[in-house]
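Below you'll find only one chain, the form predicted on its own, shown as structure tokens.
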Amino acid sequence: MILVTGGAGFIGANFVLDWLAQSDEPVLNLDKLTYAGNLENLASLQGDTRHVFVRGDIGDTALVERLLSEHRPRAVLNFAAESHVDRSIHGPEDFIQTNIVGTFRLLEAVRAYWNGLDDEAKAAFRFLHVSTDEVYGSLKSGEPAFTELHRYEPNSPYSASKAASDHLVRAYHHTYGLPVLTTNCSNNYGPYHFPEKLIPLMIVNALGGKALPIYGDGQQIRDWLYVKDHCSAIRRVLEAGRLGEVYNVGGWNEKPNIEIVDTVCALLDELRPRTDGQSYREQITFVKDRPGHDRRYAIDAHKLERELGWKPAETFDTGIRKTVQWYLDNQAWVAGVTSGSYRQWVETHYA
């Protein structure tokens, strides 16, 4: 069995679904079910005995210790995190508690469990920490992409909290010998993405006849990674990654935000045209840039390809088409997550 934390969120849920589609090894899924954690993401696993869900916090040491003792997982994969930059600007404390304190308490519980294993199980055990490229800060135009050796320069409360968690994971390997692996990924997109992030927000707002808010001039550049490619990379790192190492995971798709929104609008024009015959581009609205907005992220994923033979299967064109089609086909899921509290948050934030 493996233990997945944060397995009802966007990336975590996709990982659990992909894992069980390819393996009969059971998953123990621990998730706090905050606003972005949604059991509807895992509805297809209802009644599947390979999936054991527990609602709880990685910071609840007694609960984590009990789960480790009862289920004896061979690996822990830590997806649990507060992950939205905008929310971290408005309320950073949740990010400190989950991403730093929570990771520390999880590491402590895992260290105690690992120390109690027999030699064979101890050697086989892995702790895989899922992190972000935002810990590296911002790149200027023309600068080389982030490698695993790039210095940490986080610029938001979110990225600072993730940087701290990365450092804790590294320290537990070098100080205690805990067999850890860390992945730092670029911007994910795909099914089950909570619609506060750029791509799902544009899709949901476009279909709802609302404004498509773009920060500043829309020229902020990100590397885009289809979530199922990210999941395959994590499986590969878990399988064969070198202990204590960091692996950057990217999609080789650097694009400015305005181009992303134009692409989403063009796909919606094709797949679900507006009744008035106008393009969804008519709904684009430029809004005041957020504080400290990083200009460019770019991931160099050559180490992962060179050492472990991983490459993304999707191009941006294939991945974004699949993503838009998924949202069109899953309007009931969208309606379920876009509750009153979500709408209030979006209206307040983008006013």
Ligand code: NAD
Given for the second form:
Amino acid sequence: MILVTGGAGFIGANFVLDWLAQSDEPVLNLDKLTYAGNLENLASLQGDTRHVFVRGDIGDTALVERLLSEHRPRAVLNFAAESHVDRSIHGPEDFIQTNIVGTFRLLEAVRAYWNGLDDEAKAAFRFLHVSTDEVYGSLKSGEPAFTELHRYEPNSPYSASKAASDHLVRAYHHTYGLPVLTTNCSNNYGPYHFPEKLIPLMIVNALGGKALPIYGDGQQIRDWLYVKDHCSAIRRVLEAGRLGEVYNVGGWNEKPNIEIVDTVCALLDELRPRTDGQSYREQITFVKDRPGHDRRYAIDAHKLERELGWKPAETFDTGIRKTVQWYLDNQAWVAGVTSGSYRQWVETHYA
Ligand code: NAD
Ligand code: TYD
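Can you return the structure of this protein in the form predicted in complex with the named molecule rather than the form predicted on its own?
Now the full complex is given, and it begins with the chain already shown.
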């Protein structure tokens, strides 16, 4: 079996669902169920004995040690993290705790477990660390996209904490020989995306008749990848990635934020027109910029394509249409995640 951490979050849950749709290899899912973790994302697996869920912290050494020795996974995939840049600006502590200390403790427990395996199991074992393009910092217009050789220049507490975790993973390979793989991916979008991030927030606010808050001039550029393509890249790297290597994952799809919001509005105008006949674009509002806002991210995913033959299956046009449709079809899920502490966050942050 494989051990997935953070498998009740956005990308982790998509990964677990995709994995079990394609393989009978069981998944042990360790997730702390923070505000971002939601068992509703995994509701379709209820009663499926191939999925074992454990609520817990990657930094809980005794728990992780027990899970490893009881379940004997052949791989550990680390998705667990605090992942929202704006939250890291308001309060970095949890990011340091989970992304740095948590990853460190997980690595220590995995190293001890791996050391106790027989030679064959040791050689076959993998620790795959899921990371972000944000560790490379910000690009100027016209600068080439990030390759795996780009220097680390993280600018937010979030990206700095992810950068630290990447360095620890690298060091555990270099120093202890732990068979690690790291993926650095661009912005994901798709089903089960928590509506604090740009695309789901815009869909949910548009449908709720609320403002669509665009930071600064809206000309910040991100590369966007449909989440299922990220999952297929991770499966491919796990299967055939070279030990100790880093693979950048991206969608070859750089777009300014304003264009993303415009596309979301156009799709909603088509699929669920406003009753007053106006466009959802009317709800766009420019708000104060994020402090230290990175201007541009772009990923060069040639290495992954060249070495492992991976390419995204979705274009932005197909992926964003599926995503908007998913939110329209899953209003109960949205209602479930936008209650309580979510509302409090939105009120504080956008005040
Ligand atoms: P998310 O915030 O939606 O989910 C994170 C999950 O981790 C949640 O289920 C949460 O409960 C769990 N978690 C948090 N702290 C934990 C802890 N201490 N122990 C166990 N579980 C814990 O995040 P996401 O968007 O699914 O991102 C998953 C991973 O992918 C993260 O490592 C993130 O840095 C990386 N990533 C995200 C994106 C993106 O666009 N969302 C892009 C590239 C990389
Ligand atoms: P986000 O989804 O938070 O991802 P990240 O900061 O990790 O790239 O934000 C994507 C972009 O959208 C980023 O440039 C910030 C911007 N943004 C807004 O303009 N308004 C918003 O309300 C949010 C949440 C993000």
